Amino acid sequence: MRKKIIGANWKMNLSRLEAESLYHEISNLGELNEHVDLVVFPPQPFLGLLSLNAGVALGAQNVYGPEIFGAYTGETSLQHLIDLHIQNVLIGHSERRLYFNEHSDFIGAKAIAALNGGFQVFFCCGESMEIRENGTAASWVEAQLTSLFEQMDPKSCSALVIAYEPIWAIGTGKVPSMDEITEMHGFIRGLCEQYFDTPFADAIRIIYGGSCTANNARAMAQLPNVDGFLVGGASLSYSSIQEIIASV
């Protein structure tokens, strides 16, 4: 039985005082996070700040790899991260592939880098509009996550989280039907399994990430291959996010 996990994705968000706030509010609840697995993805800026504190697990927004050191001006390696304690890394978000043109090939490399490095790897993947109403939402998706599956080690299954987000979701309160997240879920762990042998394909979570809020996270938990959430604007607010960790 895979355990649930949540990703909070603040992005581009909150000021230093509000994210001091919000990281120990959420660092305090309790016995509602012991049978969730739960990271907070802060702005970048703010990595080293929360790490002082004893709290719930903190993961990067972004990493560059796989280089450790270089003339990458404005880019944080994985050296960084592991000096500053981070055993997570978000990688591969729409956002990042939209706005900053990071490939596949790119993307791929850097989570290859990532779990070889020991991290905890979120890797996003999903479809625009166009392609899901086309027809070949899965033939895209098949795509994104086959650059990273031909060159994992089978070892490393246990430390991947794949994020289901599609594109035409994320922030603009369409959500996908729960027959549409149950086929691309269940897709998704059908390509787990043709590439790896059943104890590795089973520990690879698989979440959803895309308008998740508290009003439609505990319908979206119940579904088969749905192991948790990425969250982005709803994990802004304490309560939001209290109610989809307890929703799983």
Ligand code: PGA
Given for the second form:
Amino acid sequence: MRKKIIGANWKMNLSRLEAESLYHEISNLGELNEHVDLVVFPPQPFLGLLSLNAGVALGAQNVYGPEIFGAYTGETSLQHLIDLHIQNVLIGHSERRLYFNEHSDFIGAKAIAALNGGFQVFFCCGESMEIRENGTAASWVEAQLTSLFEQMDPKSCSALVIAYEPIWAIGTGKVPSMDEITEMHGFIRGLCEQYFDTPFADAIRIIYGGSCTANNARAMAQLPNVDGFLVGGASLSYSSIQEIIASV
Ligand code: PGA
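The structure above corresponds to the form predicted alone; please provide the structure of the form predicted in complex with 2-phosphoglycolic acid.
Everything in the complex follows now, all chains and molecules, and the chain you saw is the first one.
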């Protein structure tokens, strides 16, 4: 039985006071929800300010994996995260791929370095509307995942969370149909089995992201291969994230 997991991706939002206050409220909630793992991804400068609490983990929205220290202006290294006792990282988010030109090889290298360093990696994949409409969404997602799988040690399986996030659903209020989510999550699990083996495929958590709200989470959480959510906008409100957590 896979434990559900929810990532709250705050992106580049919230003031320090707002972040501290929301994190404090969510922390109390996390302790009450032992059935779900909760990871908050705050803006990077706040990572060291939020004190780690039982029930809620913290994660970095981005990391530079390949080197530990060096002349990489503006980057955060895995070692910096280790120093802050942060054990989760988000890698390959479509906003990183689109706005910061992060390509598959770079993303794969970051994910492998983080997995090998003992981090839990939320690895994002997902297609644009154009790709969905031309019927190649599955092969697009397959290419994104196999660029990681080809380099991955299956022993790091338990530390990988795959986040399926169709780009056209992120921040738009549009959500794929239940059939489309079922089909894609099943396809991803099948891919895991094909590349590794059945125990690997059975253990890995595949979560959905893209306009997940308190209104639609309960129905999506019932789908057999949906093991939780990566939540952006709705994670900025205490009542919304509380309801999403209660619905899984
Ligand atoms: P959204 O973002 O929930 O605001 O659509 C999800 C994400 O980008 O992870």
